[in-house]
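Just one chain is shown here, as structure tokens, and it is the form predicted on its own.
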Amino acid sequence: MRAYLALLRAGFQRQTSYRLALAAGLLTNAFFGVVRTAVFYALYRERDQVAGLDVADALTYVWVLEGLFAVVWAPWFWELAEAIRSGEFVAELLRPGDPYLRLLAFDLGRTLSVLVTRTVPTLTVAALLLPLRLPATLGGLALLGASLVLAAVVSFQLRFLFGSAAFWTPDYRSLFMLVFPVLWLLSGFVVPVDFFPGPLRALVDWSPLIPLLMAPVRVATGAAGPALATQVAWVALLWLGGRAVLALASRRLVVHGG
């Protein structure tokens, strides 16, 4: 356990060392957040609600999205795949302990750094300037914090599965780019999934994309129970899927003499 905590701390320290990238990321979040805020204010100028969301819900969605952007679409997205293709990943299989847990601990340390240095400041400043619908109690804030961490875990698990494609094909980026537009839309990064037609929304609500963004938004706006349950369920399912893929890939490496 001590080794995994050390990896968590190392990941946190590594990510916080990129101070220029932090400043650039905050400015980028602010710019796109302001643009999206203007768009939603224009949408709500002549109406009180759209698809059951009022302007406070929509603005909360915008700024949670900006806060989580670098957690979900992490700048180190392809590091695992590149390590697999270069052969560096073999070292992970030789180290003591569980390779999946080591990768998770280090990645979670990096994403916790992003949550502390980008997500929290972004949401705090936005909440001071705009009518966001964020929890007003310590308990509610704790649930929102837990939801953000679960989103980070699901993000790692999905990135691990995409990166693992490099075990079987050198063209792993093309595979991802084929499905990226669909992921971008259905995860709620274009518009809230509440705006989708009924059948499509019902389908998307059962997908592993909901825990990435829409679940934290729903926790923030008051639907904490179902949203957290969805995140926990997908963490468990993706955990099993990731472990199965890693076990299969490890056997393949052994067969090929790696």
Given for the second form:
Amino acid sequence: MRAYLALLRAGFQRQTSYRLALAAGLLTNAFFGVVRTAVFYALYRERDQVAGLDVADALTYVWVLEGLFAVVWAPWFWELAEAIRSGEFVAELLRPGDPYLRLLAFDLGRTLSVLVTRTVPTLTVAALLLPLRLPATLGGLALLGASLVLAAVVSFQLRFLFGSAAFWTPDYRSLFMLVFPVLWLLSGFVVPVDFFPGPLRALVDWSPLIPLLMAPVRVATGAAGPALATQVAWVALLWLGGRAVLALASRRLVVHGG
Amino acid sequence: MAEHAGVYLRLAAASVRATARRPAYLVVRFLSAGMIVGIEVAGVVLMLDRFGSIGGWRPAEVVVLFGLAFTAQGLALVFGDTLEADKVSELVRRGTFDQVLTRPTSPLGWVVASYVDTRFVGRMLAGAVTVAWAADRAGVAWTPGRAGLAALAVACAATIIFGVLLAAAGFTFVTVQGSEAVNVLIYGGQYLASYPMQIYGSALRFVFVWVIPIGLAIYVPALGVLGRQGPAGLPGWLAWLSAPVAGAFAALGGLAWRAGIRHYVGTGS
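Alternate state requested, the form predicted in complex with the partner chain (shown: the form predicted on its own):
The complete assembly is shown below, putting the previous chain first.
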């Protein structure tokens, strides 16, 4: 346990040391957030509620999205796949302890750093300036915090699965390029999934993409219970899936080079 | 630079041939780039259809803006992708740029022609298809004048984005590391220009019409294409201004690029 905590701390420190990238990231989030905010204000000028969302829900969606962007689409997305392709990943299998947990601990350290340095400041400033719908009680805020951390865990678990494609093919990036546009839409990063047509939305609600963005948005705007339950269920399922993939892959791992 | 045009064309063709050695890879990059445009547009249409209009514009009219902005951005990045911060940074850190400076070609020509990413060709074409599709849905009756305005919008906005890339590259020569912050203008500018300008506050509108005039370049000609009146302060005749403004902006970017090269000292690698 101590080893995993140390890895978590190391991941946190590693990510926190990229100061310039942090500033550029905050600027990018702020800019897109402002544009999206203007879009929703204009859309809701003559409407109170559309597809169950009012303007406060929509603005909350915008700023949770901006806050979580770098958590879900982590800049280090391909590190695992590259380590697998180069063969460095073998060292990971030789180290003591559980490789999946070790990777999770280090990754979670990095995403926690993003949560602290990007998500929380972005959401706080937005909440001070705009009528967001955020929990007003400490308990509610704690649930939102838990939901953001769960989003970070699921994001690692999904990135792990995509990275694992490198065990089977060196063309893992091409594969991902073809699915990325679909993930981008269905996870709600283009528009809230609430605006999807009924059948599509029902389908998406049962997908592991919901815990990444829409679940935290729902926790923030009031439907905490079911959203958190969905996240926990997916963490458990993806945990089993990730471990199964790792077990399969370690057996057929081919290391190129000397 | 013009007298070496043949050299640059051969360089660019060689880079495309190199990618084409793996046709499947080429096709995937191309398709994926097109899909991103299609998906983004699909999402926006789903949302706008729920609301019916934004700033008085119908969904199809807004999608014309999306298409124009994507086309322009794709066009700019077909040429300017190698000017992005991470790529220039690598050029400097590896010492490759030292060699570029000793060659009897213009450094800019070499950097631009050294690699053509087919992804952005896909983005550009998908953008153009989007314009055609949305214009049809918006009931645009194409005339030579309107087609000319659409082409003007794409050319001017692409020139402006290219100018931003030039200036950013000049900056990267000095700082070596470069900053991803420029993506705010390249991707954020495209996103902002995809919605009608009247929905933005006066500060944002001023910046993107007059300072980084990508809003001027897309929005004002689009008014003509769609046969619409602009809001107060943005009359349709401003479209005539967008070409000289875009040219001047790119020239400023070129100056920044030159200043960057003048301060370039290499990394000793």
